[in-house]
Every structure is written in structure tokens, then in C-alpha cells.
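Only one chain is given next, in C-alpha cells, and it is the form predicted alone.
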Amino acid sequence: MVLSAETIVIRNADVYPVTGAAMMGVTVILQDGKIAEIGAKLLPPKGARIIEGKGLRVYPGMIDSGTELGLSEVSSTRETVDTGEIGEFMPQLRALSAVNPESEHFGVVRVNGITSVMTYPASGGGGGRGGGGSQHISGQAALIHTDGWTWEDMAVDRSAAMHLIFPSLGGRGGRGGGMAPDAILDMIPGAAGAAGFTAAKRTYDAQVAKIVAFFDEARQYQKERAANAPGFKRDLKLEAMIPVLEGKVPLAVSASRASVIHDAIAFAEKQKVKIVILQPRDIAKVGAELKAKNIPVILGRVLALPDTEDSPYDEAFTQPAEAYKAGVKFAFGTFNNEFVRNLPYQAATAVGFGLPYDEALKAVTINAAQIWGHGNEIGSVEKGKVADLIVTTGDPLEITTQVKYLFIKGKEVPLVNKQTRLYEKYMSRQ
């Protein structure tokens, strides 16, 4: 039996809904796990717990759209990493069923105001989701809360997206792994470079053809299943593809460079499926196409080094502003558990390089919720929504701001983690 959350009243606080204008000195009532009321001069229900919010701010909990939280604890210790299953096409795998609710990472990110994350079954092989590798479909990514007794309790959406690792010329690209191989090929002069590119293109085309063949097989399976064809046998892998083919679950496509993103868009149009692009690096080149096709993106880390020695120093810093100028809907993902706690500061850095503040805040709240199909439940402070809230001393994108209270589904979650426990332990040493 799941017990309902207690009734909580946050009184006389400044509320920043994200989807509307700020409301100064109002009361927020949390009841049965949801936001029951927001307004001035509200009477607290009998028996409610009251939190004095004068001088404090209320924001929606933040959402990181690219993590492996709950699946990877210590990346260098294989026994603590439950990602990267063997197999080129593994759509039946659900990241959620492998989530460890006791992961120390959850406590760390909650302290910085992160209440929900997308967790992926695999990154496509080390260092960021840039595409390539031997695996093409790694499984179903889950949208989860960062607190819960079990993985079932944590689930917001068990199958928020199917992760497709789109091939890239010459192998993997992506920040964190050095120069992208296709960029290296471009630098090779003469016949050797041409031969290298030809071989890489041949491999790339073969990988794309393999993905197309798998989708065609899944579509044929869908038809036979609907017709209840004689001798029809269920197949777990192909069964898992049906929600994608029906447009109920989007493909989260790892594709970084402009040429690969263009191919991924063409592939999605031909297959008639919805896609979200993960970690695009060439927004300036593909922004118009993404806007025209209404395709959202999940940007990678803003606090990152340039991809190549010839790239501008602020290449990563300016990507969000370029996406905004192009009219592309976007959210932020850190794509490495080490950096999830820095999600608000990724957004803040983008503000310093041209992104409007309001858009930065939306990118870690309502935009993420809408991209993953849950904008009516989480991502903003509105009556009737799930009570995923943070109460802060100031702007949550500022590094000096402290999160005083954090609520997930209307329940206050203690702001403790391994670091705070060690601090208390050694500060109290006699």
C-alpha cells in the first residue's frame, strides 16, 4: 500500500511557475502528492504542516534529459555498471528495471534541485552519446524521479523513449572522446584521405542499411500481428518496436554532426516515427531543418571543451543560444553521472553566452517535461500538477543559491547524501 503524502503549506513565498509571471508573497498548498492551490490569503487545511516561506522562492524541480543515473555507480568498476548490454538491436531492454534506488548519485543531484532525470540503457560506448559503436538500439530510456523506495515508485514514464545510436562516419564522435573521426578524415590530404573516407562511407552506409532492415522487419511483424496471421509467433524485440512505429514512443537519436543529423531526420521521415536528437554539435548548420520539422533536441554539456583544436573556444557555450535563435525546442542533458549535479550551472553558462535567462530555466524544467510527453504533469508550478518543487534562497541557476526544501510527489525529501553524512561525521568528531 502506498501512503499519500502529508498536506504541506508553503506560506508567503515568491513563486516562479516558469510558464507564467512570478507571484510574490503567495501560498502554495501541496495535497495528495499534487499542487492543490496557489494564491494569496489561502487558509491552510486543518492539520497541515506549515513552512514559512518569507524570503524564499518556489520553483519546479529541475529535469536532466541525459543521464545513466541508477544504472552506473562507479564507471571504472564493472560490477556497478548496468548498461551496455551485448547486441546490436535490444529494444526490449528497459533501463527502468535495472535502476538502483539506493544509488549515491541520487542524493547528490537532489541537493542541487534535480527531481527528475532521463536515464538511458547505454551511451553507445564511453564518453558521450555521439553515435557509432556496434550497438544501434540499446533499449528503452526511462523518465524517473530521483527518489523512491523502488524503481516502480520512481517511474514517471517506463518507456519515455527508445534509444537509437545512429552511425557516424569513421566511428564515434562526440565531446569527451577527442576529435570526431570524420573530422580527422577531412584533415587527411591526398589519396590516403580519399581512400579512408570511402571506406568509412561504405561502413556507414552498411550500418544505416542494417537499421533500415530492422525497422522493416518490425513493421512487417506489426502487420502480421494485427492480422493475426497463421503461425504468428511473438518476438520480444519486435514487439517492443510497435509503440515506436505507432508514434507513441519517440526515438531518442544519438547523432552529433550535421550530415548525420540530416540522415537521421530523413530516416525518421521515411519510417514515419517521432525523433528527439541527442547531443547535436552543429546546431548552426541544422537549426533551420530541425525547426521546419519540429524536432526537439537535447543539448550536451555546456561546460565542455571544444571538439577540435580549430574549434572556437566557446563552441559548446554558444550552442543553446544558437538553438534558441533557430527556433529549435531544446532541453539540457549532462550525459555523464559525474556532471548531473551541475545541470543548473550548464544552463547558467549558456545565459552568459547569449541565451535568454527565461529560456535557460525552461530548458531544465518545462521544456524537458514537454519533450518527453509529460508537460501536463511536471516541469512547472501549476495547480493540479505533481508536486515536484524546490524551495530556494534565490535563483537556482546561481551557484551561491541553496536549496532549502525539495519535494517529490508532494513528499519532502531530506537533502542528505554521502558528502553531507561525512561532513557531519567528521565535524562531530571528539
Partner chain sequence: MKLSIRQYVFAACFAAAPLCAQTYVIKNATVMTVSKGTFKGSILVKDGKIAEVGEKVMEPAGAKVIDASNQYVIPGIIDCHSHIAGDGGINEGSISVSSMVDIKDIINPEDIAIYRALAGGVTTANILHGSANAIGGRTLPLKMRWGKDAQGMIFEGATPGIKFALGENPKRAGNPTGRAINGQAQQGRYPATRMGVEDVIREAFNNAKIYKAEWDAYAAKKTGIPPRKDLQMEALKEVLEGKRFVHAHSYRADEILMLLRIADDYGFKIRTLQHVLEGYKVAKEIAAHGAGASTFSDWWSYKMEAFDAIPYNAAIMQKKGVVVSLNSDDAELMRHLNSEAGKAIKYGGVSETEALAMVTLNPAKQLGIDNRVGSIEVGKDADLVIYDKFPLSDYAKVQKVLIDGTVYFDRDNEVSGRPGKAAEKQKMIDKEKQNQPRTQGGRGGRGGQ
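Requested next: the structure of the form predicted in complex with the partner chain (the form predicted alone having been shown above).
We keep it simple here and write out only the one chain, dropping partners and molecules.
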């Protein structure tokens, strides 16, 4: 890891570590890219840059667990989009190496305090139906910093998860956007109401069987590889599956409705792989099972419409509170580049509708870090951790709060971007 050489001292600030109690009026020292010290009455090291933190707060940088940042610039213009490759099983694809560090999106999300994101190879940032709806494994998702000279430089984890898009079943399967009231459901081709459930289930079962067959093939490959029998040939696709089979890389599984999540869990148990569920909807129905199996989830957009006409208007707003009540570990994802900067506000809405504040804050910081296997490095303000910090004027989940300083790996990243530049330019137009 390339670390920042500069030593920075933030003094007299209120520090909210997330993993522990707030510390008022303390000093934080950032050195060699790490949080070197936190405490009252610390002496600044010689030559350190001093930032006066009086009246300001220090939080860990926030983490969005569902994006396609760096891979997609203008979502409707294909030439600028590198998600959603062709092919049903594409575990060898790596999101990381297609990340464009100069994407304008990074600067935009940094202004709101987001220092790391999971970026997925599937279109729609892990929620979509990549490759025209027939893709099952879209590739490896990367955990990246939102700043760096190169993608190598940005990488926190080049392969933080293997993305599996579980087949969907029923009209509201896939993304669970809740945009189809009953009245129009049966006009949607392929929705259960129109085509008949029997046929839909048959297709679903066939797709699940295909996934199972692929995993079986990968396991067979694993065996042959271990045996290193004569004639063994290296296969990039299957090779890429080995860390998953070994339990080193979790499967990030897109699955929204209860029955599908249940099937995904059963699948993972059988395959003995670790999974994280992306964008589950029916938390009330599957919460107990998720908790029992200790499976974390990445909640999709909280600001979403209810699934059905009769669903409570605040159905999506209360999902995080439901997950919390069920004891399910969760983090948030925005699943659309346009909304990444609004990650904290999604958490705030969840608080408005019953999620304890501290849990909301964890869900955009430490929980995400832990779920993706990097809880020891990022996600909280603790001595020894990577210095991914934000200094704010107040509660970072509150809209009117401003991020004053942002540090990634101990380096201050200026809070300017394409948008602030255009702002300056056109404000000064006479």
C-alpha cells in the first residue's frame, strides 16, 4: 500500500469512532497513512500539519456496499459503461482493473464523505440483471478507495466478493423495485400473472440447476488441480472460483424475495460457501433465517416504493429497522451511481423510521468493512487503522452537514470536483 508521507494533526475535535464512545475535544494524529494516536493533550509531532478541529467532528469515512463506481460514467451511454459483460458465468472478470480513477463520480461522492465503495461488475451496481438478464456470475467485485492514482493504488481488496445473480422468480423478483402494482403486473411479459407460475418456476429451477452444475464443475476442477494429475489444464474461469470454494471470498448474491433468498441460503450451505445477500426485500420473512445462519445483508435503497399496492407506504423505509430487530447484520448500498453520494441520507431515513442512530452509522461504516472482511483496517476511527476519515460540521447523516476535510489513507483529498468547479465558474458569470 502506498501511504501518505505527510503527518496531520486534527486537534480539539469531537471524535466519533463508531466502534466506541465519542471523545470530545481530542486530537487525532495521522501518520504514514494510519491513525497513529487519538487522545487528549497529544503533542503534535514535529513538522506535522495542524488542522484546527474546534467545533468539528471526526468520523470514519463512509462505505457504500453497492455501486458501480469507476465502471460507469453516464449510465445511459453504453460507451461510458463497463458493467454487464456478455456471458452467463464470468467469475474471471475483475471489476477492479476497469476502474477509471479519473471518473468524475469519485470527486462527487467524496464531497459527501464516502471514502470506500464496493464496485460490482454487473450492471446496476450488483442489483441489475447483467448481460441482458441471463447472467448468473458477473465477476469479482472490488472494495476500493474513492481516491488514488491508479486502480492498484485505490484497491482495498481486489476481489472482495464474487457476484452471483440468483435467478429471479415472479414479477417482483429481480430488483424488487416495487414499481409494479397488481394492476399492471400481468401485463408484464414474463411476470407470473401473465405467463403462468408453472412456466416461470420451471425456468427458475432450470437456471438454479445450471448454477449448481457450474459450482460442481468448479469443485471437480479444484480436486483435479489439487491432485495435479497429468493432463491437468488450467482454466481461467474455474480457477477464479477457487477462492470462493475455499471460503476465502464470499459470494455476493443478488436475491430479493423471501423464497429466492431461502433458496440462495440453501444453495450456499450445500456448496459450503460464504454468502452476503444483496438487496433483500422481505426482511420480515427471512430475518430469522438470516440471523440463524449468520448471513449478512446489503440493504438496497431505503428510499424505494413499496412492493405492492397494499404494502404500507413506508415498507422500504422500515426494512433496516426490521433487519436490526431480527438481529441481521447489515450495511447499506445505493445500487446506482447517481445515488452514492446520498448514502448517508438513506441511513437517516432508516433512523426516522425506527433504526437506532448508532446502528445506522455502523451500517455505513464499520459493518460494511466487516462484512467485506476489512473490519480491522477501515470503518472506524481507531488507533492503528487506515486513516480514512472525514471532518464534518455535524452529524454526517444530516443533509445540511458539510464535510470540511476528507482523508484517504492519511492523505487529505481536496473537496473539489467537476461540480464545484462549474459552481465557481458560473457563480462568477456576470
